[in-house]
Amino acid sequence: METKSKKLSLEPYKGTRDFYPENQFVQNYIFGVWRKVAESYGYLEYGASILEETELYRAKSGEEIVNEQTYSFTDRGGRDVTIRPEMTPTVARMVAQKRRELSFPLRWYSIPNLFRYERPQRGRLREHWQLNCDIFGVDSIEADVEVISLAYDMMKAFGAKDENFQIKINSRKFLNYLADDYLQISEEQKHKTFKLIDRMNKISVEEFEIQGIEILNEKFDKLKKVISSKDPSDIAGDNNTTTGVSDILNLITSLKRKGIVNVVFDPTIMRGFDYYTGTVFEMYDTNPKNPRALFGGGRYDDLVGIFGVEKVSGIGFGWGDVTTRDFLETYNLLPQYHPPVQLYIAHLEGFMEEANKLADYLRKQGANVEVDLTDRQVSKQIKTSDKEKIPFALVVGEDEVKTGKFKVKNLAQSTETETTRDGIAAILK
């Protein structure tokens, strides 16, 4: 008996998206920005494999990661596989790997595609593109000041305004006397109470403090009072070394003095991988529309190291196109779509292969020209062109092929410039 097959769907797989012409047009914009910035700064493109395995993050990026968020499987070969939620752990295993090679310190960036199993919302899917920029071997907060200014320049390059968006900042290090010393805490209230500051603003205010009693008892009202504060020193005190303190107020300061006064302490801000050692910080939308980050990142000095070499200090940050777009799209920044092609060559019929000897002609000047493959009536042809919004268009038939002149229209215009083969081409630019 024949079975009857299942439909297949239309739709892209859940979390992930297609991209049209029109899309990835806001794609490569993003993405042209971002190279040209990073690039500005002396920063240098890098790539790898969408595979890895699967211990490199369970070493670093955390059990919860790895068991609840990640794409991982066996190989035929019994490897354990994961396609990557992540950059930096396998940007510093490239870098331990070729350490005594590379000149230091290294500037680089990536645009990588990545994946997490995670319920989509408005600035989360489960496929992504995210840019990363890190430096290595610097120790000085030069280097936290320099990627926080190259991502500020990004947003500016973007078009954003200073109140469109705030950096916040905080460090791994004053999160650590917190639990150590200020709340004196349990290891394992430390793990919990750091993954219930993470989410704080993902859950109601009121299921924030059944869970905070439920994990400090009497110290919540303590914990309350870190989360209330402005200034990292109305808890510390004069501590302000060993609880880094010092290293939020000073790279605070060294922001403001380069004209980004956009930037705050923020208790909250606590980064979910294990992995960073310092400075971590945030860039939120002050729209409440889009309530996610742009784009986070911190200090990991003993990332590198866990390769069982020797250490090499690095900071940088990650940026999702997801929430960039959100973004974009919220204060009317995106760019209007226009294609590649400049021009659309229509043709009687029989004129086929001389449309086609004036597009070979035009490339060769450096112009990006559109064949009609088809016999249809010429006024069908050009709304083709014109659906597509290809800026000109052209007839070729017989009356061109014998004076060799050709009517050029500006289709957005509604205007039409006669000229000669050798002319066109500067119509066009």
Contents of the next structure:
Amino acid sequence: METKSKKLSLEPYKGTRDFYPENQFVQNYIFGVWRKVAESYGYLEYGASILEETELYRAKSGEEIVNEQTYSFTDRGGRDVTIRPEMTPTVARMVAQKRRELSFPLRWYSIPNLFRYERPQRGRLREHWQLNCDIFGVDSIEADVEVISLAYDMMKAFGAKDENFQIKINSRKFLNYLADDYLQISEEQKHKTFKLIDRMNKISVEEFEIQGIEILNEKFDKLKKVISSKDPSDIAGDNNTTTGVSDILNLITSLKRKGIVNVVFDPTIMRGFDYYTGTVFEMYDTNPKNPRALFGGGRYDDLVGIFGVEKVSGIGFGWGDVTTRDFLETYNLLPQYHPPVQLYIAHLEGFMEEANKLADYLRKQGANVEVDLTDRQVSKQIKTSDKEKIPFALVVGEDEVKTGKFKVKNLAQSTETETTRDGIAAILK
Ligand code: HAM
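Alongside the form predicted alone that was just displayed, please also present the structure of the form predicted together with histidyl-adenosine monophosphate.
Okay, now the whole complex, with that chain kicking things off.
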């Protein structure tokens, strides 16, 4: 029986992207910069499966992520499985698993694709790639300074200027001090207040006031004072380790001493995950067109310990490709596309075999060479190479085979050089 079939959609799944070669080129460029700078600091690359048992995220990621944002399912064996929404629980699990064999401090990086069930919008998709750089086993502020310096150097490697971005710093210790000692509010109020601060930039000032008063009553004015403060010691006095103030101030001072001046204290930086214990930070583009963080991270000293092994402190950040692409576009920092192919070989009728022979020879010399596989007119073959933005082209015919000399066309400059096959290899180098 014939049924009328619905036309298949040409679109990728909602909130995900196809990467045609020119997009993949940009993606590879971003990954390349991340990799190069991470490795220059001694970070080692690791990887893992996109699937984890759901339990892993329930333990510490936080309610919003687990209840509203994960792709979760039950597998055929009855296990609850989640497609990873972030990498930190996975890396903590991996460190805990080999706790005794690994030598600390450990510097690791990875560029996983992550999945979150979000409403797709500028800077937010359902699948993104995220650089994760983390240090395990360093309790002191030196690790906090290093990870932020590393991210800063990556920004510089992308060509960003100091005035294009700002790194905002806060501390979970300071936030806890605020709630427990300064405001003296209940656990429920604390939870709601933190969520409200986290949403602050997404709602109107009036809405913020209404909800703030609803949660805190007369204490809301005190919260407003905190939010507008530029220096944590205005609220808690300085040199006090339990309030987190000295951590924040020392960190900012150390970074400034290294020449990283676009760092500020920002009491509204919360970070959505439950596992953070100390420093938290986020980096923002200063252009209001891109209001979402490029990277965010913090210290999570208790996460490895939840696997029942001895505690190992951790600090690191996640940095997404989507906001990075927007940033690079905004500041005109995207590299110009060029394919990896260097030379296109066209041929007259009956000379395809010779063309392939030449290509094989050049490939053995390390060149990237493409041979036209059709018997079209030579001009049409050359047009293809121009369209593909391949820098060089040549034609193989009777004369070339006889003399062993080829005319190498530089398509961008419209110039031509006659040379031998070794001469071609030299040009392509
Ligand atoms: P996160 O703040 O959820 O942190 O993500 C870090 C970065 O990933 C964000 O600043 C943003 O650039 C990007 N990102 C997150 N979600 C999306 C999305 N739906 N679409 C596009 N980009 C997105 C974490 O994931 C922590 N696990 C990072 C970390 C590593 N903390 C310590 N180590």
